[in-house]
Each structure stands twice: as C-alpha cells, then as structure tokens.
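Presented below, as structure tokens, is a lone chain in the form predicted on its own.
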Amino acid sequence: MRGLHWFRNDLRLRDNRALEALSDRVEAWLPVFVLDTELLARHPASRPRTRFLLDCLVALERDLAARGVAVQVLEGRPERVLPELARSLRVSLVSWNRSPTPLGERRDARVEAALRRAGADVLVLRDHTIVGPDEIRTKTGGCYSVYTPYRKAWWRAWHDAPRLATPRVRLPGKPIGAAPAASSAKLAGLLAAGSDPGGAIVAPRLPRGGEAVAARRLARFLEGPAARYAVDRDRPEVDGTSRLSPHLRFGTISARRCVGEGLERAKAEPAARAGISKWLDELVWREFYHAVLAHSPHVLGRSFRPEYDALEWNDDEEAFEAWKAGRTGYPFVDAGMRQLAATGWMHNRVRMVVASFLTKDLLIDWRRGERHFFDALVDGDPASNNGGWQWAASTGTDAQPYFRIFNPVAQGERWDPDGRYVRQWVPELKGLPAGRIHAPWEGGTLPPGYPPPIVDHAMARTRALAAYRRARQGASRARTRSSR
C-alpha cells in the first residue's frame, strides 16, 4: 500500500502520532506540505509566524533528506491538490494530525471528502495536545470552565494512563520517487520574500525553527532555568522561561515529550521539582484553552461570558496605535510592545500587563488586541491567544475578576525593579534611575523623545469599573425580563 503524510502543525519526525500510525499501514510513502494560497494571502511570508513556519519546514526537509526522503511541497487549496497528487501516485491512504481549530476542522472535512471521492482512505489522529478535549469532563458530564479543577482532572488522566513520547523516529517504508527540485526552490523563494534587496530580514529577529533546535532548547531549559522557573518566570529581564511556545505551536516538539522529560528531570533533581512542576502546569493551561475552544468555538468572536458582549468599548484609534507602537508613556507597557515588534515574542507577565492596559486603561475591545497579537507573535496560537486575552479582559473562562486591574507602574516596579527590561527596549529611558524608570514623568522632566502617559491610570480604572458594572447590570436586567 502507498501512503502520503500531510505535514501541518507537526513539523517533526519524532513522536508524531499520525506519521507513526502510517508507518504501520504502508510500504511506501511521500511526505507532503501544502502552501495554502488562501492562508498565504492572509499571512504572507513577511509575517513572523509564517517566516518561522517556513524555517521549520526547511529544517524538516533537511531531516528527511538525511534519511533519503524528499518532501513534496504543493501550492494551492489542500482539497484540490492533495486528491490530485494521491490519484497520480496511486496512493491508498493519506494521514495527518487533527487540526485544533474550528477553521482547520472545516478545511480538513473538505479535504477528507475530496480524498475519498478520489479513492483514498484517510488516517487522522489527535497530536497537538496530550489529552483530547472530550476526555476530561466534570462530574455532570460538562466541560470545565475553571482551570484549577481542570488541572486536577488532567493530572489524574495522566497518572491513570501516561501519554509518553515515542523514544525514536519511526517512518514508513521506502519513499515514493523524489520530490521535484522546485520544492526547495519554492521554500527558498518564500523565505527571501521577507528580506530586502540587501538580504537583511525585514521581519523581527526570530528564533530558529526545527526539531533539533526545539530539542536543544528543552534540554537547556530543564538543565538550567527550570529549577528557578517558579521564581523567575515573572521576571522579563531574566531568561527564565522555556521559549518553547513557537515550537509547540508548529509541532517541532510534542507536548508529550515536554511533559515526559520534565517529569524525568524533576525525579532526578529534587531541588528542581518545584520549578518544573510550575512549568508543567503552564503546559496544562495550554491544554485547558484548547479544550475551551473545542467546546465553545464562539470564543473566537465573542466573550465567553455573554454578559460582557454588551461592554461599551472605547473606539480610540489614536490610543490603539500608540499602544501598538509602544508609545503609551507607561514604560513597562511600551517595553513589551517594542519587544513584540522586534522579536515576534513577548514575556508572558508582560503580555498580561499590556493586555490589561489595552482593555482596562484604554477600554479598547480585547478582540483588537487579540488580532494584533495573532498577527505579530511567532507563537500565535488561536486557543492560547484567545484564552489569554479573554482572561485579561475578564470576559473569558477562569477570568481575572473585572475589578482587578493591573497598575502598569506597580507591575513594572514589582517585576522589573532595577529597570533592566525597560532600558533594553525603551532606550530613551536608559539614563533614568531605578526610582523613576517606571514613572518617568515624576520627579523631573521627561527624557527627550519619550511621550507623557496617554491616560491617567486612576481615572481610567474608574471608567473601566463603571463600564463593566453597566454591562453586568444590563445583562442582569435582561435575564430578569426573560424569566418573567
């Protein structure tokens, strides 16, 4: 039997569930990646996430070439080009790992129907998360909307049946022919599309992609920063996090491998146990947000808590642009937004602060911030991005209470007490002492080129509280009327 494996967000050879299952079913195979023209139009090669994906794909191409296998890179709509390829190669089975998003599920349904019409069977497995959304239920059979009980249930599921990573690469039999040389040239051309004529990358300074890079990053993290993760994870000037989120997003490493190796390290190094345990819980947060999206797909466009759909957002375009540019006059917020623009990544503590500032201080719709992050982040993942934004805006599951509003000055003073993070990303403030770095308008004149605060935090807090109360009261009155 001949087979194809359709690579998507699983750009690795080790511990790839659908690829391993295909290995048990076919004697010959061809790896395929589809450059979806519709998605490329929305996310061109100059976008950070697209560039990182292409870098991961180039690394996968090298890894397969070392094993005598060439990747076939197609361009077009998957529901058209995959059946055509399967028919031309007389392929009986096409495998892929299930999409974790509603949009991806609809696309996959079209692809499956087209392949079956072409006479090919399909093999689809879940791989992006460790535990499936339907595997963890409340006692009444519903889905969890609060993280802590979900976490407890998740770990019970893990201990009852550990989902360990496959320790070695297992590929199907001999390759089917060889991919045309145009495939490699096509990838190189797309990568070059994000460069200027002199070869300098226009996009942000991005991490390298690929399975080997992800494995090295995991090993370095577990051998070093992981031990202090519980302490350092909120300090943006410290390299205390794993930085694996882009790799998990595109599957250059599996969540199973991260959890398995994390548990092994914690067992071998008791002193590192607390830090690693905290990091593992963050991986469970990722699973939680994917479960929320699977059960409540409406969250991609509306608030999880319907009472907040009536929030009266502030349509202040000038303030939104200042926030995007890192020109709000609040150094901790501005440092985060400039880090995002320069690297395609932002420290998680700072993500919470800048999201709170947009939704509470500026009272701008969380969906605008969610979209900007999704476009700008290398690790932009629909489930995690949406979950984080709705948490900050107090509109989602397990949300921060609406009356808890981050003070951008106090957050900077607590998590960047010496101002190292701010000085790195806001060079206008390099000369300020630590006592002024997070409130440069106090105790002297502002440094040249740095703006004053675009909003007074105390006044903005009062405005936000009033807006949230009105939305809640309006929802309460509506429920009362409907119950009469």
Ligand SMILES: Cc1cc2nc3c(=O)[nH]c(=O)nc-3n(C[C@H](O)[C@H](O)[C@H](O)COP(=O)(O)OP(=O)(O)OC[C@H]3O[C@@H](n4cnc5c(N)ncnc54)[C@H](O)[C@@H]3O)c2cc1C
Second form
Amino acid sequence: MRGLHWFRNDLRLRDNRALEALSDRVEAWLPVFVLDTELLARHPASRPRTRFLLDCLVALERDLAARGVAVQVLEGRPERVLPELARSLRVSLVSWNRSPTPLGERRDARVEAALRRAGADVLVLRDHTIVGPDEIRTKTGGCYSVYTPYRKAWWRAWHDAPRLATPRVRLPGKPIGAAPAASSAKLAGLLAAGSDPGGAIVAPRLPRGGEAVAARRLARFLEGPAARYAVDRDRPEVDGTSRLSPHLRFGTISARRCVGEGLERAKAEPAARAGISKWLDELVWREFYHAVLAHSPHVLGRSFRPEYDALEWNDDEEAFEAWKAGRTGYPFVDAGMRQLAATGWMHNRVRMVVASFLTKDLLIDWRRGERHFFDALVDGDPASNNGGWQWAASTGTDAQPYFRIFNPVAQGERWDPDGRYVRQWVPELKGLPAGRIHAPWEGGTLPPGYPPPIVDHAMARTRALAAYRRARQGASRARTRSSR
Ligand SMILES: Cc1cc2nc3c(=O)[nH]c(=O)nc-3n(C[C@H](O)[C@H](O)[C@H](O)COP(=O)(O)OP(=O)(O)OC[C@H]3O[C@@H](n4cnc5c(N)ncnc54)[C@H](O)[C@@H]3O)c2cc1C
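If the structure you just shared is the form predicted on its own, then what does the corresponding form predicted together with this ligand look like?
And the full complex, kicking off with our chain again.
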C-alpha cells in the first residue's frame, strides 16, 4: 500500500503519532506540505509566524533528505491539491494529525471528503495535545472552566495512562519517487520574498526553527534554568523560561516529549523538582486552553462569560497605535511591545501586563489586542492566545477577577527591579536610575524622545471598574427580565 503524510503543525519526525501509524500500514510513502494559498494571503511570508514555519519546513526537508526522502511542497487549497496528488500517485492512505482549531477541523472535513471521493482512505490521530479535550470531563460530563481542578484531572489521566514519547524516529518503508527540486526553491523564494517588509509585520530577530533546534532548547532548559523556573519565570530580564512556545506551536517537538523528559529530569535531579513541576503545570495550561477552545468555540470572537459581551469599549485609535508601537509612556508596557516587534516573542509576565493595560487602562476591546498578538507573535496560537487575552480582560474561563487591575508601574518595579529589561528595549530610558525607570515622569524631566503617559492609571482604573460593573449589572437585569 502507498501512503502520504500531510505535515501541518507537526513538523518533526520523532514522536509523530499519525506518521508512526502510517509507517505501520504502508510500504511506500511521500511526505507532503501544502502551502495553503488562502492562509498565505492572510499570513504572508513577512509575518514572524509564517517565516518561522518556513524555516521549520526547510529544516524538515533537510532532515528527510538525510534519510533519502524528499518532501513534496504543494501550493493551493488542500482539498484540491491533495486528492489530485493521491490520485496521480495511486495512494490509498493519507495520514495527518488532527487540527487543534475549529477552522482547521472544518477544512480537514472538506479534505477528507475530497480524498474519499478520489478513492483514498484517511488516518487521523490526535497529537498536538497530550490529553484530548474529550478525555477530561467534570463529574457532570461538562468541560472544566477553572484551571486547578482541570490540572488535577489532567495529572490523573496522565498517571492512569502515561503518554510517553517514542524515543526513535519511525518512518514508513521506502519513499515514493523523488519530489521535484522545485520544492526547496519554492520555500527559499517565499523566505526571500518575506524579508521585504512591504508594509507587513517583520520581526528581524526571530528564533530558528526545526526539530534539532527544539531538542537542543529542551535539553538546555532542563539542564539549566528549569531548576530555578519557579523563581525566575516572572523575571523578564532573566533567560529563565524554555522559549519552546513556537516549537510547540509548529510541532517541531511534541508536548509528550517535553513532559516525559521533564519528569525524568525531576527524578534524576531532586533540586530541580520544584522548578520542573511548575513548568509542567504551564504545559497543562496549554492543554487546558485547547480543551476550552474545543468545548467552547464561541470564545474566538465572543467573551467566554456572556455578561461581558456588553462591555462598552473605547475606540481610541491613537491610543491603540501608541500601545502597538510601545509608546504609551509606561516603560514596562513599552518594553514588552518593543520586544514583541523586534523578536516576535514576549515574556509571559509582560504579556499579562500589556494585555491588562490595553483592556483595563485603555479600555480597548481585547479582540483587537488578540488580533495584533496573533499577527505579531511567532508562537501565535488560537487557543493559548485567546485564553491569555480573555484571562487578562477578565472575560474568560479562569480569568482574573475584573476588579484586580495590574498597575503597570508596580508590576515593573516588582518584576524588573533594576530596570534591566526596560533598558534593553527602551533605549531612551537607558540613563535613568532604577528608582525612576518605571515612572520616568516622576522626580525630573522626561528623557528626550520618550512620551509622557497616555493615560492616568488611577483614573483609568476607576473608569474600567465602572464599565465592568455596568456590563455585569446590565446582564443581570436582562437575566431577571427573561426569567419573569
Ligand atoms: C495575553 C497573552 C497571550 C498569549 N498568547 C500566546 C500564544 O499565542 N501562544 C502561546 O503559545 N502562548 C501564549 N501565551 C502564553 C505564554 O505567554 C507563552 O506560552 C509563554 O510566554 C511562552 O514562553 P516559553 O515557551 O518560554 O514558556 P515556558 O514558561 O517555558 O512554558 C512552557 C510551555 O508551556 C506553555 N505555556 C506557558 N504558559 C502558558 C500559558 N499561560 N497559557 C498557555 N500555555 C502556556 C507554552 O506552550 C510554553 O512554551 C499568552 C499569554 C498571554 C497572557
């Protein structure tokens, strides 16, 4: 039997569930990637995430070439090009790992129907998360909307049946023919085209992609920073987190391998146990947000808590642009937004602060921030990005209560006490002492080129509290009316 494996968010050879299952079923195979023209139009090659993806693809192509296999890179709509290829190569089985988003699931249903019409069977497995959304249910059969009980249930599921990563690469027997050399040229062309800004977002200092890079990152993290993770994870100037998020996003490493190797390291190194245990909990947050999205797809577009759909947001374009450009006059916020623009990544603590600033201090709709993050982040992921934004806006599942509003100055003083992070990303403030760096308007004149605060935090806090209260009261009045 001949098979195709359609690579998507699983750009690796080791511990790839659908690919391994295909290996058990076919004698000859062809790896395929589809440059989806509709997706590329929305996320051009100049975007950090697309560039990272292309870099991962080049690495995958290299890894496969070293095993004598060539990837076929197709261009077009998957529901058209995949059945065409399957028919022309007389392929009877096409495998892929299940999409983690509702949009992807709908596309896959179309692809599956088209393949079946072309006479091919499909083999689809869950791989992107360790535990599937349907495997963890509350006692009443529902979905958890609070993280802590979900985490407990998640670890119960793990201990009942540990999902261990396959330690070695397992590929189907022999490759089908040779893919045209045009595949590499196509990728190189796209990467070159993407380096031209052309008005789109370009982050100049993106991380490198590929399975080998991800494996090295994991090893380096577990041997070093992991031991101090519980302490350092909130300090943006410390290189204290794994930076694996883009790799988990594109599957250059599996979450199973991260958890498995994390547990092994914790066993071997008792001093690292607390740090690693905290880190593993973050991987479970990722699984939690994927479960929330699977069970409540309405979160892509609306608040998880319907009472907040009535929030009256502020359409202040100038403030939104200042936030995006890192020119709000609040150094910790500006440092984060500039780190994002320069590297396509932002530290988690700072993501929480800039998201709170946009939604609470500027009272700008969380969906606008979510969109901007999705476009600018190299790890932009519908489930985690939405979860993070709705958490910060207090509209989500396990959200922070709306009356808890981050003070951007206090957050900077607490998590960047020496101001090293701010100095790295906001050069205008380089000369300020630690005592002034998070509130440069106090105790002297502002350094040239740095703006005064675009909003007064105390006033903004009062305004946000009133807006959230009004939305809740409106929703509760509407509920009372409808129950009469
Ligand atoms: C407003 C906002 C938006 C966010 N958008 C995204 C996004 O688009 N994509 C994304 O992967 N993460 C997102 N996060 C979560 C988190 O900020 C990043 O996963 C983390 O900063 C990545 O860095 P790291 O790989 O060094 O993480 P580590 O601290 O090393 O954590 C390991 C892994 O756990 C997962 N993880 C960690 N924290 C979280 C979290 N809070 N929620 C879900 N998963 C988590 C990630 O996959 C991460 O790579 C967002 C958070 C906020 C507050």
